[in-house]
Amino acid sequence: MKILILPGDGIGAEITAATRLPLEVLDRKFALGLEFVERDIGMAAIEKGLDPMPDAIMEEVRATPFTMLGPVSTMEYPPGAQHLPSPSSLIRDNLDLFANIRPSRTRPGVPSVAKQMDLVIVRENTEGFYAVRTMFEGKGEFMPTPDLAMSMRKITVQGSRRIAKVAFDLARARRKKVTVVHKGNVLRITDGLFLREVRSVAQDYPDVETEEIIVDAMAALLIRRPESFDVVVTTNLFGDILSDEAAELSGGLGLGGSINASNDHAVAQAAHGSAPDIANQNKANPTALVISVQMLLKWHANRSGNNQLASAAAHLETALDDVLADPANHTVDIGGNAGTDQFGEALARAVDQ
């Protein structure tokens, strides 16, 4: 099985290298038969005279079961490439990766604001207020006059139902509770449609508890009682904001793993950005990308019934917890002094034991 590694920009090369190291040990330990292939996207591709996401690599992503996508710095691209879609958006749109799945949990040894948390935010990833995801052609933002800016929001039956199904399926395998986050008291038509369809899907899951919370209350409750939530499902913008909040409460965005998934494809991509201010300084925390890759392995194991892959994913998660439990392995963002490469080496040793 091929793992396609796309380092991207900023800290991307450092965190993908630190993640690959324990994966190679995991591959040998569980005889997974992984083949690691690395390709240039973003600035590295632009410097070769190519688009940030070359067509050939996009087709390779489509044909590859496992893709590890690093962060991209689209705002730093030269003027000639500023108008082009970012690699991450092209992958999401081409593969219809409608579900952004972001877990957040407290871990022994990791400083965190939350005392106890173990939740997953399931964010709709193709609609909402995001301008590039709203229109078939053009953008969902416009200015009728120089003094008036407007934005359109897109919510569909299909988008609402399929993200709801992902959330309820996930909850059925966890603690059997789904929290639906919305602003239906104000956005009565768009969030009204979203709520109607989620409620309809919920009827097919009588074994799963369902609750509904308005988004501003949810932002407060994540701080007050994060331990009470299991699976949270919501629309694009709300999910983006709440998942960052949850990551910070559990220790920081450096621990913010995620996968972007459809019914047929999934891509591992950390929830954080490219952090150009610390790029090439051996300071970046690879944990978020490691979590993302672990999620990707588990996603494929669940779909294929591959017990060896499932065991490897569980082993990687245990090894990661063991490494994070030791403050000597903590990177700067979580109060330590370990370098990116040191973290990767420590995790590789833990996987090997």
Second form
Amino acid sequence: MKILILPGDGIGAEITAATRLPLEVLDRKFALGLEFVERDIGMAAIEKGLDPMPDAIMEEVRATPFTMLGPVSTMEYPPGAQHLPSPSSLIRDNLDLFANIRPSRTRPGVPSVAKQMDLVIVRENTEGFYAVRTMFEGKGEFMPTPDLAMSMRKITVQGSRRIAKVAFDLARARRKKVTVVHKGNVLRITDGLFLREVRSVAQDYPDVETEEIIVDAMAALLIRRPESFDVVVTTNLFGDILSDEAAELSGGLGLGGSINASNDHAVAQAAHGSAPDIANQNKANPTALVISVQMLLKWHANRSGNNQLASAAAHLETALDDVLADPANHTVDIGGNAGTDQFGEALARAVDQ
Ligand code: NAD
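One more: the block was the form predicted on its own; return the form predicted in complex with ligand NAD.
To see the whole picture, the full complex is given below, headed by that same chain.
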């Protein structure tokens, strides 16, 4: 089985290297038969005279069950590449990865604002207030006159129903509670439709408790009582913002893992960006990407019933918790002095045990 590694920009090369090392140990220990293949996307591809997401690599992603995708800094691309879709959005659109699943939990030994939390934000990933996700052709953001800028937001029945199903299925395997976050009091038609469809899907899950919270209150309640949330389902932009808030509450953006998934394909990508302020300084925390890869292994194990993969995913999660429990392994963002490479080596040793 091939695992395709696309380091991307900024801290991408450092965090993918620190994630690959323990993954190679995991591969040997559990005889997973992974073949590691690395390809240049983003600035590294542009510097070779290619598009940030070359077509050939897109095809490889499509054909590969395991892709580890680093962050990309599209805003920093040279003018000639600015108009091109970002690698992240091309992958998401081509594979219709409609569910962005972002867990956040407190972990022993990791300093966090939240005393206790263990939640998953299920963010709709293909619609909403995102200019490139709204239209069949053209962009949902435009300027009719120099002093007027407009943006459109798309919400569909199909998009709302399929993300709701992901959330309710996930809740069934967890603490059986779904919080629906919306702004239906103001965005009556779009969020009204989202809410209507989530409520309809909820009727198929009578064993799962459903609560509804308006997004501005949710921003506050997430801080006040983070322990009360299990699965949170919401539209694209709200999910993007709330998941960063949740990651921060759990210790920092460097802990925010995520997968982008459809019903038959998933890609591991940390929730954070390319962190240009700390790039190439051996300061980045690879935890978010490790969690993302762990989620990807588990996602495949659940779908295929592959017990070896399930054991490998569980082992990686335990090893990560063990490494994070020791402050000597903490990177700067969570109050330590360990380098990115040191963290990867510590995790590789823990995986080996
Ligand atoms: P960011 O997430 O890159 O960084 C925000 C802050 O968190 C920075 O101080 C950074 O140092 C810190 N941080 C992030 N990840 C960290 C990690 N793993 N370890 C330690 N600290 C970490 O957000 P930004 O600064 O707003 O965006 C930078 C670039 O990333 C922009 O070009 C943006 O478009 C891009 N971006 C890409 C993605 C993606 O590819 N998925 C997501 C978000 C932002």
